[in-house]
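What follows is a single chain, given as structure tokens, in the form predicted alone.
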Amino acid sequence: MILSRTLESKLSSLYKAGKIVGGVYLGTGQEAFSASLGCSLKQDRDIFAPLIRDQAGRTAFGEPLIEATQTYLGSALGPMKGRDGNIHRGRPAERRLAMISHLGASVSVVAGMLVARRIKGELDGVVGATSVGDGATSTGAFHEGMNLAAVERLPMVVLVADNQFAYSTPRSRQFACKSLVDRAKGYGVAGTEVDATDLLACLETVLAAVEAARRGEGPQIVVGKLLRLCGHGEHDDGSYVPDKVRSSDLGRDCLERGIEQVVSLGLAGAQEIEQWREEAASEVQAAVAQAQTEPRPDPYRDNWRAYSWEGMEP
């Protein structure tokens, strides 16, 4: 957590500069929903695809900092080659997949890997993963994909971050229903709500539904409820949230309370806590400076075919 918001505190003043071409959508407010689903999965067989706000998961999941810095400042040596805008990043054969731009369509995806590896026979101990906002549930593709899951029970985790705003849209304007949670019985699957704000209970809810779906109990829905403490891209100063809101026990820091409850508990001190920080810029510093002075890609000498024909016939 403190390193996703380290870095995306850098992505935000380097966007500010000028120095990123493209939007910067931060995860704050939304690190501790995110980084649990990171940490419960398991990195050399789950599946995890990540949305806009998935810095923390994405780092949890162990995508590497320099990954995140190359496709943000047009690397041609990054993941995408510097060929795909910023969030649009992922290694899908290591099960990192990139994010889609049309919410609600990871579910879909996800599920169809999963199908894929029942059919292959190599679904065995794997988990689907992916992390949606409220806004992205009133989309045909969360409903057609959910529906799927659930019909065919596959392994799979959505966590719903229901950060009260669809871009600007809240709530009272998207879905009727008095808690998304209750979506989960329409689709006959399994839903959990918790306060996304709470670490621990993140923690601890997140994977007891990642364990459920390895157990073979069907898709688990997992609602968060928090506040995005920024706007909806660095474009944005959400302005439309209104301030009884943002002084709400939805806006309470999820990193600052998961700061405080780390150390109440004596897992570490405040010294330590401080070394953390250090070590953060000081890593987020190293990949902004690397990614700075590698090559950006050449669209007079790269080959920019999706398939490459070479040595075969026509």
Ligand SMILES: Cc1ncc(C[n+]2csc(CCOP(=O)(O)OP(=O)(O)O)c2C)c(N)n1
Given for the second form:
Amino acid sequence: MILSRTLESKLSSLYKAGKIVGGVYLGTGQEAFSASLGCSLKQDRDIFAPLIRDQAGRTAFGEPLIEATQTYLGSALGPMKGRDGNIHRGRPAERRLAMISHLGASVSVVAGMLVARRIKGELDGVVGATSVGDGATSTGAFHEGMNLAAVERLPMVVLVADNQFAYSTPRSRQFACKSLVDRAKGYGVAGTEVDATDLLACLETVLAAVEAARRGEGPQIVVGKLLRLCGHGEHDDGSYVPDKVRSSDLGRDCLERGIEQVVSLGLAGAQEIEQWREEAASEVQAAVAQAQTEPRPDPYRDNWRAYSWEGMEP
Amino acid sequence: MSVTYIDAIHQAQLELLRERDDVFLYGQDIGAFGGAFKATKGLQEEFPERVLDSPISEDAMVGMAIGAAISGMRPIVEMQFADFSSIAFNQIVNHAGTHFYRTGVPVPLTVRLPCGGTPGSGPFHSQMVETLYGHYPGLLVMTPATVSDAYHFLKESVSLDDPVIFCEHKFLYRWLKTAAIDPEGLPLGVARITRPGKHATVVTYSAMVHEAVRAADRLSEEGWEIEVVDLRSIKPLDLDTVIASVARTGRLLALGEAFPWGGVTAEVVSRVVAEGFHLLDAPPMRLNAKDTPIPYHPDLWASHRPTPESITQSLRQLLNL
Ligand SMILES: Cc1ncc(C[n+]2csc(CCOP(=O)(O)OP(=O)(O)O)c2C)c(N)n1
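What would you give as the form predicted in complex with the ligand, now that the form predicted alone is on the page?
Full assembly next; the chain just shown is listed first.
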């Protein structure tokens, strides 16, 4: 969480300094929820399809920091080679999917990765996970994917970060059910809800969902209640969020709360946490510096091939 | 014994399931029921784990197949009708089509689309959609006009690493027969000269190949020799064969069953004009379906799409008769 917050604030500065072309989308305030998923998944076998606010989850699931800076800064050596940017990155061969922008599209793709494993007899002990925001639950793709996963009873976990707004649209203009967890019943899957500003609650709830899926209890929806503590992207100041919501419990910072929790449980002291912050700062500094020295993509060197088949002329 | 176009599609899928453990079929009503057109009849019985009924969720069907394809499988998705692939458009063009370029990981997925008009099918069970998919990078688009091409292309689709949009024409399903499937198929990327000629070239694909041959037969009674080129696939598009034909005849009619705005016929004409303008003795022509939704009534439908009569008429115009 600390590493993610540190990286993201650096990305924001780089954006504001004009060093990043295109958008910058942060997960400020959503780190506890996202990281809980990344920590609960097994890096050697599970599948993770992150979305825009999942820097913490990506890091927790083992995405090297350099892949974030390479993609944001347009390095030709990064996983996307400058062909895609920012949060649209991943290494599918390592079961870290590279999201497309279209919201809801990842749900069925993760389901398919699990179906493939089932056909091959390799599904035992594997969990597939993806996350979406409250707005994404209104898409047909989300609904179709959830229903398909439910029909196939796949070991799948879908995190819904209900952060009160989809860009500027409040939840009241997005859906009419009381809580998005009500949807779980309709799909015939398990659903739980958690205060996503509370790190310990997130860890417990998300891990329980992942383990339930692993035990064969079918898809699990986990709805996290929280507030995005940043704009939709760094171009957006989020001025549409009413002060009343900002100052409510939803607006608490999961990172500050998480640190208090860690300290009060005696897991780490103030000094140790300060050390984590320093380590994070230098790791981020190194990842940014490395990506900045790497070559940019060269239009004369890109092979411009959208096809794997050799017969298709570029 | 004869083999129909739909038999060839069935046979190819049966063999694929038998030959490769990584192939599975996914679609609506394709299991015990055998599919709306019986393209998967009996297959679930032999392969219960690999012939799966899907919910009516075209977006998720293709999304699921993408996930499976990047996990080492070779899924074949059956859309009940090509028209419904509009719901899967996003997954096909934005997810499957971009994946290899973006990530380096190919998506070996085949989407079977029962295309084209049959009498009485109306606006939503008759459409040609190859133009839509041909437009997007990353997708191969096959449009077989013969029984053997349907068979070989479907088998080849599955062995290719790229996503393939397989446009099978419903009108040909049971009407088109051959004594036996050619053991050797033509390679992908090569057009076929279905009927040689020297006075004009008709470039077409899918069911319109047969309508073009009928028109050519009529004109041959008057001594005109019309060459019919079957593109076989619209992406890749074999321009060399087209240009070579136009070099022989000097006249081009691009013929298709799709709507007239843009599309394959426009693409063919623009490429021939750009690369073979000097070969043309007359302005190239296009003949397509009408620019309205596809009508239900057989009498209206028959005039909506090009017919041997309208093709003959266009050719007369092209030949300055
Ligand atoms: C299908 C689709 N429509 C519109 C968009 C544009 N868009 C990007 S993010 C976003 C808001 C998403 O809100 P939500 O799902 O609640 O996630 P959050 O941003 O709040 O984390 C929108 C409308 C998109 N990416 N995909």
